[in-house]
Structure formats: structure tokens, C-alpha cells
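We begin with a single chain expressed as C-alpha cells, specifically the form predicted alone.
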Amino acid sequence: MKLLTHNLLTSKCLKGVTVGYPLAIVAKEVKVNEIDFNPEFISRMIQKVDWAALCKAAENLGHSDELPPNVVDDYENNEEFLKKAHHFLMEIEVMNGDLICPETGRKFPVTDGIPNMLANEDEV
């Protein structure tokens, strides 16, 4: 699971939950794998990224030493910005472990990068 991935995922859809937003993370193993940089999509979901959620994230899997705090200005036109966030939102990799909800405690399994954000008849 992807960064970026995990800046959109919620736990809304339980009972009793306002927010569920963000998810925590148990990583149980992390990948990092080199994916083409391409500055335009990753300009594009900056506008869409939780930048304080993505920067936690990071923090919880060890990786936020280049990650700057903030968006900068004219980050559009910030090759050095553009490819910090590319590496954070795009090759850092959850491959197995838990995403938690802030609200309940309740665990979503990570398995092989994929999150199953399925919930139980009676969670609903």
C-alpha cells in the first residue's frame, strides 16, 4: 500500500465513527521500490494529499527525514519538492501490517501491499 493510497483511506463507514481519519499505521514490513517520477501527477495530488496525515505516516515507518514539513510555495515548479513528495506518496510500500482507526481501535489487515478495508455486517 502505497502512501498516497493510505491518505484517502477512512474509517467512516464504521458505526459510531465522525471521522476515522487518519488511519495509524502498524507496519510489519515496508518495501521501497523506484518508480518513474512524473511530475505532473504528482503536482496534481499534492491539491489532494492530507500533507500533516502523510507527514505522520511517515514518521511512523522511519522514512521522514527528507520529507519536508510543509508544502512550499510554487511547488509546481519545484523539481526537488515534486520528487521528495514522488518518493514519499509513490515508492514507500506497507507490505504487510495493520491500519487502525483513530476513532475505534478496530484493525484493517495489510496483506501483500493490499488493505481490506471490509467491514463486518454489524460494524456498519
Contents of the next structure:
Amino acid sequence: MKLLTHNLLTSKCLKGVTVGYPLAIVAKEVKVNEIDFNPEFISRMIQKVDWAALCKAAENLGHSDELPPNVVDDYENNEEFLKKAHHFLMEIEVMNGDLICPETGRKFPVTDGIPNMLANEDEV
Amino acid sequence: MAARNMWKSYLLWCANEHVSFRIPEVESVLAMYKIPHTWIDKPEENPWMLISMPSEECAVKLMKRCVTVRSIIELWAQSTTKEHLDNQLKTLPAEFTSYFKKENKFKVVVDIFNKVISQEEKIKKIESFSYLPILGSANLKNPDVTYYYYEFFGLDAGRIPENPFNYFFGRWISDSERTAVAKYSLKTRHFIGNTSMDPQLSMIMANLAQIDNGHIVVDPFVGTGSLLVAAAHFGGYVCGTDIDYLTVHGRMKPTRAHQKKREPNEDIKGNLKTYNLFSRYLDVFVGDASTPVWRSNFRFDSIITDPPYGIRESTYKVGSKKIAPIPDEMLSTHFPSKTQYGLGDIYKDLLNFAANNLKLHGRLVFWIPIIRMEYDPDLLPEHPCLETIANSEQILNLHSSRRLITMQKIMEPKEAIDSAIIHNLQYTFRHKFFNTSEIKGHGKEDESVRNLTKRSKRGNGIAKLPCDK
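What I would like now is the form predicted together with its partner chain, since the data block earlier showed the form predicted alone; can you produce it?
First the chain shown before, then all remaining chains and molecules of the complex.
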């Protein structure tokens, strides 16, 4: 699971959860892939990403202080910033661990890089 | 933009398959790239279309995407008689005759639709143009200019007329993206399932969804990810969900005969890696389309999907009639129990999801199975925030087909977001599919059934294999 995907996920499939965001990450195994850098795509994503949630996810993975707390002005022309965003959004991958609902504490396991976001039949 | 009188006419020479998808595909690509154009002729069934555009660049751009078209040709002459065609070619304007100069090595391609002719006859046809003052020498392997001569003998293989209905002559500009389809053949693809989508149809879907470089695309019934391959091919960043844990992990029963078990990298990610599209892969995860987990203020550029129809792929969602809490010690290994997910509900949830999570003017492209005798375009799923752009049919068997529906989001939903309107037909499809005697008119009115499937005579438009889900 990439942190970009994590940035889009909630636990609102659970009955009674309305926001369920952001999910905390408890990672047992993290991998870094090398992915082609596409500055246009990253610029586009920065407009769509919840930056605070991305910072929190980075912190959960032990990378606190590596991301600026806010999106910088004129980020489209700031290659250093875009590359950092690219690294965190696209290259860091949680292979095994849990995603935790902020409202109920319910765990969603990540196995082989694939989150299982299914609620159980008594939770929907 | 060139002045109107500088525009040229182009012949889109089409492949003779997926006929009803042609016009929607071409129009979708024209709209996506905002290519200025005027239609001269766009017959629904004949394998060509005539269009006027400001420049050759427009023609090339269009061909970079289309897969139902074979090539685009700058149209120099067209007629219903050879004499008239010859007359036009004898009085070509200078902008065309300038290609006849000595340095240009040339080739002539003869294409005859709906009639088989010998090589000698073909050469005779080429020689019939000997009046053209072409100064260059012929070169079949590496020509500078390729001329196309095209005769159309109608669509009915049983009644081929003596003379063609139409003649066209022009200069070849570009082949289409159709040449890329073979690379994605399911025969050579590592990870496939029982109902993996044909690569050409997948690419048509990506074109209808107007997927472009840097777009985020999602398939909520991802299966083996065939649609994601096509979306990534056109530059989309792709993700998907499926309720089936084993499918998402690439661990379901092997699809190919004689294969005992799935290999380690046999999954969606693996497919994208083999096609060199790995940088476009975001994620797939296990999820239930009836309760999407996407952040509600996130907007996708496109949603493309082929939901299960309940025929070859079962339809289910998480749920149970009797609900008992799951003991803590079993939680980590518990597979949630599943309940029937009616086809009508699948489309209701899909349209509501699209109405909310698509960007404005973003597109939803999906298949829907239809009992042909009952089909009524007014009874397809609707949503006040989604407008239907295209609707093409692929016939599956005598009584059923599936339709590819393209919808565009025209406004953000107001407070009530679950306002999709689903008609009863979608709920009864599965039952009727297996109980054909209940279909109105079946058996009694054989004529009407035959009328509905008359295209089968040409072997056209009917899927060779029953690919109903």
C-alpha cells in the first residue's frame, strides 16, 4: 500500500463511523520501490492529497520531520519538494501491518502490500 | 487554427469488429483532445467514416488513441462509380499532385471490403491509375508516400454486388493505436481470470472514459485488472478494489487448463510490470463496492468497471441474515460472510459512488447485461448528476447482450447523494437469463428473435465465445 492510497482510505464502511479518517498505520514491514517521477502527476496529486494526513502517515512510519508541515507555495516549480512528495506518495510501500480506524480502533490488516478493507458482517 | 477552407477531408478506415463502438470511440477522443472537426459522413455500419479536420496533426492525434479504426487517409477522391473517381483524380489540386514528385518513392495499397480478389486483379486495379502523373519510383518496403485505393462491396457476404457501392482514393497518414492491441493479448498475459476483459474492448473503454496522462482511475470490481492495463496504457494511474480476497492476492483457482496453482507474481501488479506500466500502478485492495471506503471529498478522473452479472461471476457483498458477534480470538482469521448483491443494487451503488467521487465532467464507463427482447433505453440506470453519453451493444447470445454505457458527471450532488434510479429490469436479469421461457415473446415470435440477431449472419457484432459473466 502506497501512502497515496492510504491518503484516500477511510473506515466509513463500519457501521456508525462517519469520517473514519485518517487511518493510523502500524507497520511491520515497509519497502521502498523506485518509481518513475512524473512531476505533472505529483503536482496534480498535491492539490488532491490531504497533506496533514500524509505527514501523519510519514510520522507513523518513523519519518517525522522529513516532510514540510504544509504544502509550499509555488510547489509546481519546486522540484525538490515535488521529489520529496513523490517519494512519500509513490515509493514508500507498507507491505505488512495494520490500518487503524481512528474512531473505533478496529484494525484493517495489510498483507503482502494489500489492505483488506472488508468489514465483518456484524459491522456493516 | 487554419481557416475553414484549408480543412481537409479524411477517411477513417475501420476494423470490421465491435461495429457499434466505433462512432462513440472516435467522438470521445475528438472531444477529449478538443479536435475541431466536421463530420462529412458517419454511417453506423459501414467500415468507414469521413471527417473534415484542420490539419494532419489532428488526424495523427486522433489515431494515437483509436482502436476501432485501422488507419486514417487524406481523402483525395470518393465516388459511387469508378469513372467519376477517375475524373476527380485527373483534376487534382496542386496540394495533392505535389506528392507525385520524383524524389518520393511510393506504394499503392488496394483494399477491397467484402470481396476476395486475386493478386493479378489487384495489380490490374493499381494499373488502372496509370494516368496519374506519379514521377517517383515504386518502393514497397520503404515508401515516402503510400496511396490507398479502397472499394466497398457492401456488408452482406451472401449478396456481393457486381460493382462496388463506394470507391475511395487518398494518401495514407497514420495507422491507429490498434497495433498496440496485440501486445495485450489475453493468450500471453500472465494473470487472467475466467472473465478477463478482451484487450480491445478494454482500450475502447479507456477511450470512452477519456483517460489521459496523469489521471487517477479506479475500477471498483477490479477482478484480474484487465481494465487497469488499458487505463495505464493511456497514461492513467490505476487502482481497484474487489471483494474477493483470493482474486486480489492472485491466489484463486488457476484459469488455464493444466495449471495446478498460481505462480508467485501472478497478480495485477505482475501484469503491469510485464507490460512496463508498473509506474502507473497505485494499489488494489480488498473492498466491498456496496460500502466504499474512499475519502468522500476525493475526486477520481474516471471510473471504469465491468461488474459481475451473476452468471459466471457471482454477485455478493458483506452481510448476513443472522448476525452474531465474532469472538475476539477468531477475528484475525475471520472471512466475513457474504450475502447476495442484487444486480440492481450493484448499479445503484455504482452510480451513487460515481456521482459523488468523480470529478466534474469525469466519466463513468461500465457494462450492463440486458435481455434483448426487453431492452428499453429508458429503463437503464439513471442519476440526476450523470448524463449518458454513449451506449453500445455487444451481443452475447440469442436473447442476451451487454451494453457499454458511458456517463459523464454534469453536476455535484446536493445533499441526498443516493439518488440513482434503477429499474426493475436490472433486478430480474439473472432470473430471466436462466429462465428464458419467461421472456416475453420467446418461442412464439421467432421472427422477432431473428430480427434482433440478424447481424449474426455476418458473424459480426456477436461475440465468438459467450463471454457473459
